[in-house]
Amino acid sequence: MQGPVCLFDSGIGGLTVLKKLTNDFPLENYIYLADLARVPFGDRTKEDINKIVNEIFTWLMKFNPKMVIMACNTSSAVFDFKSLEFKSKINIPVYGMIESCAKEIAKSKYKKVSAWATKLATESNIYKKTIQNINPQIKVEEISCPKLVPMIEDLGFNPADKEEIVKEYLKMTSPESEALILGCTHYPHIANILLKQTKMDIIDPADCLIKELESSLTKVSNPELKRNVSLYTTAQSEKIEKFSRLYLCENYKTSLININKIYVQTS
């Protein structure tokens, strides 16, 4: 297949994903869709994810994209894939942040580990559950961080608050932790400020994918092939652009979508 890898986030949170992706697999195309008119998802419903990522999904398929990543820890908690209005009419892999993360720590010495995550993230304990079906002797704490999101998303955020927030969730981390789960593709963003104030091994699912996708998408660059990275946004495609030279180092041009007209209907 030839179609892109397609992937989304409610923002700039799933760029973490998408900067590795393009390092790891240089000669795939990349579309990016982020969902800023309605970030944060981890403060929404179920109800409220479900509707979301299906016209997510929905939309995307217009791209013929060989995969679609769910690069959101909230959507790849709480998604029901039986909710997939259009599922019968599609054969490609869809991958979250969940599943390729807690196999690489059910399988590893760890006896505790932390994962940060959202509140709705949390709530359906889902890298407990997740891991300990794999290995019950793995003692796993899920804590609920609603302050990270707006504060990574706000580039005007003072660096002394930044970090007083991080020890603020530092300290309802358990001691005998051993590593941190990076449970929202916005944290990497902060792995600056928690090398500093913790010892404990910081764990990005990303890297876990990664690992997952080896096999199936291409790892050898071609300096004469030029890869197409496209991003989209539903809002603020000067904060996209922005934190795609900061953070992706790369002068992306961001395409505004109508959020009224994401959702277009399949027949």
Given for the second form:
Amino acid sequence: MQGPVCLFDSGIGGLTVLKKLTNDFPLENYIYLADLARVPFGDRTKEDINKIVNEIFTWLMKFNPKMVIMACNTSSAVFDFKSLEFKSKINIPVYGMIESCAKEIAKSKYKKVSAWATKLATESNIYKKTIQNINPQIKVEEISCPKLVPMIEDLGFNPADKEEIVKEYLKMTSPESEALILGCTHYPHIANILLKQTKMDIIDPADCLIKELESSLTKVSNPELKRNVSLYTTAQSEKIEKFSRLYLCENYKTSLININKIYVQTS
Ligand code: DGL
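May I ask for the structure of the form predicted together with D-glutamic acid now, the form predicted on its own having been displayed?
Next comes the full complex, and the chain you just saw is listed first.
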């Protein structure tokens, strides 16, 4: 199978997954879609997410991908595969952010963990359900952090205010928790602030996903071969281009696209 690995998120969050993928599997080709016209996904309804993800899948299929990664916990948590309009046409693997992380936590020594996530992902209780389904002994607390995605997406946000917001959510987090799951792909962008403020182990589900993908993607590095990474966004292409240059340290081509005929409004 020669097609690219396709991944998507509402914005710059999934770039944290793309960065790890390109580091670990440098021979693969990648297509990344940021749906910045409809960020944040986490304040939307499950119905909105089903429509949005259906549109995204339909658009991604034209690249003939070898796999699709939902680099978004919110979509991974609530997207209903039964709603996929062209299910019969998808015969490629689809990965989300939750399963591989939940499996690792379930076999860990932790007695209690906290998961920070978006409002919609938290309401689905996906981390608690998936971890306790495997290991009911582990206590799982899920905390909705609706201020974090807008804060991270705002690249000009004042660093001191960022620390205050992070402190606010840390205060809501149980002091008994031994690990904090970054249950939104945006949150690794603030990992350095978190590391200064907490002693909990910080778990990025992307690391668990990468381990799971080791058997399906090419790990060998060959400096002769240059991978091909294309970035697409539904809004603010200059922001994605500028941010990816800083964060991924590469000049990837970023194209502005319009995949959605119906713009779903946040209620
Ligand atoms: N980064 C996504 C996630 O992992 C979406 C966040 C949002 O748009 O609310 O949940």
